[in-house]
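Only one chain comes next, encoded as structure tokens, the form predicted alone.
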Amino acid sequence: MEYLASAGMLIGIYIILAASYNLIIGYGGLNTIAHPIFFALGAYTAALLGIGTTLPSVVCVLAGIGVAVVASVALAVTTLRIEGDYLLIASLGFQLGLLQLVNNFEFTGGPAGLSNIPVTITGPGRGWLYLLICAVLAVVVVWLIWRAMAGPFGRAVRAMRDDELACAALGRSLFTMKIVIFAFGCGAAGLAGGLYAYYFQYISPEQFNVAQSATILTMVVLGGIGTTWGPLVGAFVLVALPQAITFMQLPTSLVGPLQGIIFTVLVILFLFLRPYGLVGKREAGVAH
């Protein structure tokens, strides 16, 4: 039972991650991938904290928040001005130097990670309530999501994706708006990682690496680019999956490059068969 609360966990972390990646690519229009570097940021903060002093494991989650939206601004005001595949670059450069820092600075752990983060909740209910506090968590971050594009804010958010100029035209701050949504997005991409942190107790580099933000990709565009539903659907298949085949029981060498495959074929068959994804319309970015 503790395997399937510890499969909830993962599918409940990654819908933050999806639907929070999704408001800045896909509503917003802002190619990056460091969302990954976010989610590290979050679990970094709350687990040092975690370990180095006696604070509340809601406050070291909450600062590891904090940390993401002051790290995702401070990038937004310095690479949000230039667009397309500049930002993308840029965004790649910010994600790639702060997992070398990581990797190098002995108080993170180093490449060997950290993996004495104190346990907060004990008892064979564990994984059940640290299941049930994700799950509202992922509910809470998926309804400000939809409040927020269902209304005028999110009305000006795609108009300055579809075309800056006019909206920009009509009165509106593309600045204040792309900072807005990249804040958000990065500060639930924190709670995912304190999420994260706490409850598996161990984290390294290598989880919030490249190969995670082609996985968030995936998601977002196998479930529906600009859709509320969409990143739920793709987190939930892309994490239930894997856990399916394990229970297949294949000699462990085959695993992995069977995950491999069967990802790469999803999406070449999305490419050309569902474009818009699982539920995606032809017209993306409607709030659903």
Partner chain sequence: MGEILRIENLCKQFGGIVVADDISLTLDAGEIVGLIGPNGAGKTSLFNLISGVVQPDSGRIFLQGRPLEGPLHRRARAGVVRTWQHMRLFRSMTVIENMLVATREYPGESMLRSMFATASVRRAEAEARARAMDLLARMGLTQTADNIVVDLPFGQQKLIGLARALMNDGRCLLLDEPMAGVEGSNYETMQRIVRDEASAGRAVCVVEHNVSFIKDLCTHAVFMAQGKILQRGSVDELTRSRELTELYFGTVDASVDA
Second form
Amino acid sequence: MEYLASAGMLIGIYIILAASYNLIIGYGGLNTIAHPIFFALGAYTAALLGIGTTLPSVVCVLAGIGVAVVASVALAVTTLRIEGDYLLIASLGFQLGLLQLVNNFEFTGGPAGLSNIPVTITGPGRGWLYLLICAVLAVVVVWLIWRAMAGPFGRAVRAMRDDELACAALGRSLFTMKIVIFAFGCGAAGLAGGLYAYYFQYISPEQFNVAQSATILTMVVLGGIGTTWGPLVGAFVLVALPQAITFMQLPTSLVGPLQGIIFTVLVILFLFLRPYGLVGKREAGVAH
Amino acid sequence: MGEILRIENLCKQFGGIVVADDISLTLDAGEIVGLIGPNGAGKTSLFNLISGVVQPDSGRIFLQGRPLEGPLHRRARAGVVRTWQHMRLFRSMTVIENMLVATREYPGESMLRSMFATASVRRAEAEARARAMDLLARMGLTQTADNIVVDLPFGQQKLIGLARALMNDGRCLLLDEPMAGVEGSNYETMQRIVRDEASAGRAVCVVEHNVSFIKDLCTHAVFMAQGKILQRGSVDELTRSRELTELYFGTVDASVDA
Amino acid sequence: MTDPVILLQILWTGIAMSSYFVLFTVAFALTLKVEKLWNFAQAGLMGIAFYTMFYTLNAAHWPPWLGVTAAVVLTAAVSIAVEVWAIAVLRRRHSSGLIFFIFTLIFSQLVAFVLTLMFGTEPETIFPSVMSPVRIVGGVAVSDWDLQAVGVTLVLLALLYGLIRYTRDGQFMLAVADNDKLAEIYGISAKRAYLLSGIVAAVLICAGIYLYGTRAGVTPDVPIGLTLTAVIATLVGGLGRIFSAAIAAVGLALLQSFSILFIPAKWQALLLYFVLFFALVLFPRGIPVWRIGRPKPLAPMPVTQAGE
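The structure above corresponds to the form predicted alone; please provide the structure of the form predicted in complex with the partner chain.
Every chain and every other molecule in the complex is listed next, the one we just looked at coming first.
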């Protein structure tokens, strides 16, 4: 039963990650691959505060969100003149560079990570209570993103995607729109990190590297870039599918790479055969 | 009424090409000034300099007495709005959506406010929508409000481009070849609207290649070549000048050039 | 006061170790120049090349020349396959930069996962031993590996230079790099240029990973890090300038080597990320100092279209 709650938690966390990444690259059109680093910042902040202080867990998670938001704004401001392909590289460099830092510092636990994150909820229904909280938060995040994009803000963002120059010449501040999207998206990733740290009680740098970027990316591409339901479908499929593999009773050393192979093959297949994803429609001009 | 836009000694050079050579110009309320000249004269560049697409090397611009500076979006919010040679409509959006993204104030467009729509946001949206529909009504295009812009015929798209710019409600209107490719009733509508806006106290500047367009619409004209203003005056005066004719009109009958 | 011999040793060893870095960088820079593609799939090619050589030479004991040839052939074949079946398709669709990036990165990830499945995550080297005979020259230890590394790199760079300057195909690659549509009008096949640059890149990558893998252990996720360093050197060297990217690679390798005098080893990798970040932030459109000597472009956009 705990196992189902675990899987549910993972789906919830990945829904938050995929929906927020979709907001950033699908709706915002921002070129970044560094989403996991904000996931990591949220997780590590919450974990370190949880381990080192007596602050309540909610505060620690909020702090995690705060750190992720501040870092995202700092990154956005420094890279504001960088465009297109360069920005992708800058974000990759930022992610791997920060992970190197985490790897090298003592207080972050180095490569071994942090494994003594305190328990917050105890008792037989622990798993289900966590799952409930996570599910509610996932729904809230998805709903907020949907409302933002369905409203005047979303309209302005679509105009920006269609023609940046014309949009700016009509009085819209492109930078403000982009930074707001980025900050919200990264803050949500930070929230996912806090949830992850407290539930699984173990985090390490290798959980946040390029493989994680690829996973989240797969969910967004598979579900459908720039759609509301896409990230949910993608998160569900890509958490449920690998679980199916574990039922095959393979040796653990094979499970990881096999899951990875399935992810990457799925992305590639979808990129070529169905670039609009499972949920998206053929003419959606958001990304192809 | 009075002076809306004043340009003082504007200079700009790209590499070896001088696109603006000590340009000084004023636009007053109620005027419709035609900007004419051969290709490469610097007409659109002047619009780019005024609207903020490009920053000048030297010189200043004043809007209603106050310096006009900063990036594009700030100038648009100050009330300087332009249209584009290639329209630049938002292709995936409807007519009404195109227009709603053109208002000068946009309280609802904050991410937070879109998430938690307050009464004030809803009110602003309703007001903007009403204004947009009024503009469309003046053009006889209310039925197109919910069409995707690019599905409309070319002439109507150009009118929508103008309508979108008018949503800004700014005092300075810069129109880049608004009538190129527009004919018949759309042409008359465009003329009427531009004249109405000028009478309402806006300063309008129009770049056009077709001299008969300029004759029909403008109060007076300015002739540019190689980044310099060569002559100002009524359109008739300019077309009668022999040097200008050689420079630009050549042997081409003015009404054919489009 | 540091002993000048130590400095010389660091210099020599740094130069020798920059060899594979140079090869990876040139492969990346060449593809970027000719195809305008940030080809992260090259990490996958590195993995394929390495494990082919590892399997044939370390496990199956083939003669070295055969194993290396097999690796080159296989890597080149995969490079061509990726170009024809994937990149060309995305190019036809006018896909965005993000899509190309996603594909090439995911492709390399896929290769990494497959290799993990086949070979596990233990570090492996191409030959059972990474030791090679060492001689002392003027107080500096010079190993056979060092000489081989520098030699192979110089020869390959010379061959590449010859290819570009003196052969028709090389000239065609440059033409396509400059303006592929114009080149097509003159009857130059862009497709052929892309395939050629892919094959050349494959050769350089094989040589590079051979050198790396005969000196240090490789795991399936090492190549992505190596590709990122090639990216950094390419950016610092200036886009479109293959040989200055090579020099940048040597420079960065030496920077890393000499940094050992000032910072602990574990921070060396971070140094390169800092360089990357500063290079991009200070020069968001590429380092301008390298544009000296390039032919000036024609006057930018006709005036009537400025800003449109």
